[in-house]
Amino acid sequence: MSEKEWITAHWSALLEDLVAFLKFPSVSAQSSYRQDLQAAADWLAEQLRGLGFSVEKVGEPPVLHGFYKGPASAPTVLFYGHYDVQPPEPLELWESPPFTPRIKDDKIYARGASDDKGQVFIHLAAWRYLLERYGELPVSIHAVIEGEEETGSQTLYGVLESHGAAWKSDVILVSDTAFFSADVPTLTVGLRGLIYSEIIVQGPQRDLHSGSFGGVAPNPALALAEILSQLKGSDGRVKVPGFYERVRPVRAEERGLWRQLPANEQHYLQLTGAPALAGEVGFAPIERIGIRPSLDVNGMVSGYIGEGAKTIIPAQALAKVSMRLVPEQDPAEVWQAFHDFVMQVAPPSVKVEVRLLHEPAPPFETPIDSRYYQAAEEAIAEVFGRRPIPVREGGSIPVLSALQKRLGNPPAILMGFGLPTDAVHSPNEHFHLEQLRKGIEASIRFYKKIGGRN
């Protein structure tokens, strides 16, 4: 039986399996989902047991590790993924309840049906059809899913240092990344590094009466409007000295790459639903992305936000702010300039604390040259008709340079199947079911391709 075929003829014994995967509430960023990454991490368990997998689970939410010992000669995988998902909030925005799958419009509507539960399922199946085809996988595998990858991977961290020297392997394969779009298939070569900040600004002890203080006291809200009004220029540029110093230039061969792709500014106004573009003048937009630095804002809160009016001074206001690292950058450069920056724009009339929330990722990138990235190219060329072009991806998976480093730095290869269109992080998170019918199709071409199996 092909591939296609055993996929066809399994079909709603695959999308069960995945709903039940789905229902797990696994929010790694609250306390109160503690026992559901435990629970996800067993379902998870007892999935590897049954592909043949010896399976361990380390440390607190737990790093799993399954191992398959494939034939001798044949080389060794790291399969990176995670069963931890984003927080769901806002639940208001959700069309349904964001952990009870739902499937319409051939996709599946569930918190982590693109990131990463609906990947790291692509593989599950991948296994399970090469063990009935075949009678045993074609490599041996280490599958290493972990429950904190959205929360900066703390434990994997640990576990690294502990378990990492056994788990070494000819090439580490993650599925987390996405597609440029359905008609245009492509490899990440690249990641950005990621720091997540918070800034916390204290004025009063307490909430005061604006009437009575208003003119007097000073405002934390405002001081921290004012102080990240100067991280960042009316050009885009980030202000913080230093910021661009280590930042390669873009090579002439990956922008002649990227010119195959339709990224103009269009696209990627059709993505956002912004009025218009921001960022750094002088690039294009998948330069800005990719090959470029960034520092965001992802959230604010400061006084009284509720119904109706208040009228106070609020003792406090916080904001929490991340910075896109690209190649060459360092991590703990980046984090002390932009600390010393903002204590030193900010008004001597309040206190401020800028916190580091977990450890910084560096910048990732991987060659396309080795036989691994080829077999990848080759298997989704021939599932999804096109070859795939390699560009560099904004995200950050924050431990895969030190999972990478640990186990010899083999080469890595990111064979993601989402789409920008997923909704990832946001509410409505899906995943296309055409794009998890490949994916497990071009997975089991990859797996059979490394292993010299036809």
Ligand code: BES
Contents of the next structure:
Amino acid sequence: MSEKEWITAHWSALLEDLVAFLKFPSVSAQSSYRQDLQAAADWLAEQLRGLGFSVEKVGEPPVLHGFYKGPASAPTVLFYGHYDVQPPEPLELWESPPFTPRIKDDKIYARGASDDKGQVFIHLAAWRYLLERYGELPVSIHAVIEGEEETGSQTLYGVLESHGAAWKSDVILVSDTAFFSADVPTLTVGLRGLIYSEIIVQGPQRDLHSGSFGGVAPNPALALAEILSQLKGSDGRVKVPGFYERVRPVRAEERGLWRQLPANEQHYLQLTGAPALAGEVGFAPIERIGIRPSLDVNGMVSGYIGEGAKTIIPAQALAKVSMRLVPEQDPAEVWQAFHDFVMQVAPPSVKVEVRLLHEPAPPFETPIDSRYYQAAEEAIAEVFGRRPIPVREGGSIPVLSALQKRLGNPPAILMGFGLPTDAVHSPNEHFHLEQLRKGIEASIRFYKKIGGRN
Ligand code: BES
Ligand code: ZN
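Write the structure block of the form predicted together with the named molecule for the protein whose form predicted on its own appears above.
The next block holds the full complex; its first chain is the one shown before.
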């Protein structure tokens, strides 16, 4: 039976398993979902055991480590993925509930469908095929699947220290990224780093009547607006001193590669649905996403936002501000500069606190001259009918750099099968079933190639 025939023959059973995985509301950002993270981890552990992996669960929420011993001469793959998902809010914008998976128009809708449960599932399915076909996996595998990727991987950083030495591998494999589009396959060769912070502005010690105190009491919402407005110029450049100091200039050969992509302004206007694009002048959109750093406000709140009017001067204002980092920016250095700049531009009438919400993550890059990269390239070309183009994506997998370092710097293959239209982190997240089918097929081929089974 060919890979394709096997997938077709097992399709409904595969979908049933994926649906079961997607039903766990494994949201890592909110503490009320702790039990659900456990349950999702238990489900995964069972799946891995069923495939012949020896499994350990470490920490809370658990980092799952499964090990499969393949042929002695075959390489060892460290497969990394995450079973946690982003919060589903705003719930009212979902057409079907986020944790009741629904199939419509050859897509499966659920929080985590694309990021990252559907993509982790691709590998569970590929391993299952290989076991049935050959009676064993063609490679050794350390499967490391965590439940805190979306909140900064705190547990995994610790587990890397305590357990990482035993995870030595020849290559890291991740499916947690996206193609450029369904008909333009890509392999991700760079991700941006991330600093995520919270700015808390304290004005009066409680909400005040804005008539009795308007004109004397400082307004924290206005103070926050004043701070935020100084972070970026109208040319789209971040004004934190030294922010661009170490940023590596765009390489001519990279520019050349990206010209192969239909990545014009229209493409991003359509993807964003915004009236116009924003960002740093002098760079193409794909460069602004892949190789230039950025700064964004992820959320802000202050005062009364319920129905009708309420005349107050709020006590507090809060904003979540994040920065995406590129080679050779240093997360610690940028964080310090950002912190100091916010304190410096803050009006003296309010009390300002700037704090990190998780460990700053450095940018990530991987070489494309390894035999593993070549195998991924061939596997995708065979299944999707087109050679994948190496691209840098703007998102982050914060722990990846530390993981790679801990394993002695093996190459990493970021073979993701999402699409930019999957609505990850948004309402109505979905995964295209065609990407799922072909993703399983391409992954099977990848494992066969690097395990010498062709
Ligand atoms: N799967 C994404 C990473 C990603 C996004 C890669 C877009 C390529 C393109 C990952 O799960 C993610 O969203 N990471 C977070 C990390 C953060 C919350 C600590 C991110 O990038 O915002
Ligand atoms: Zn993800």
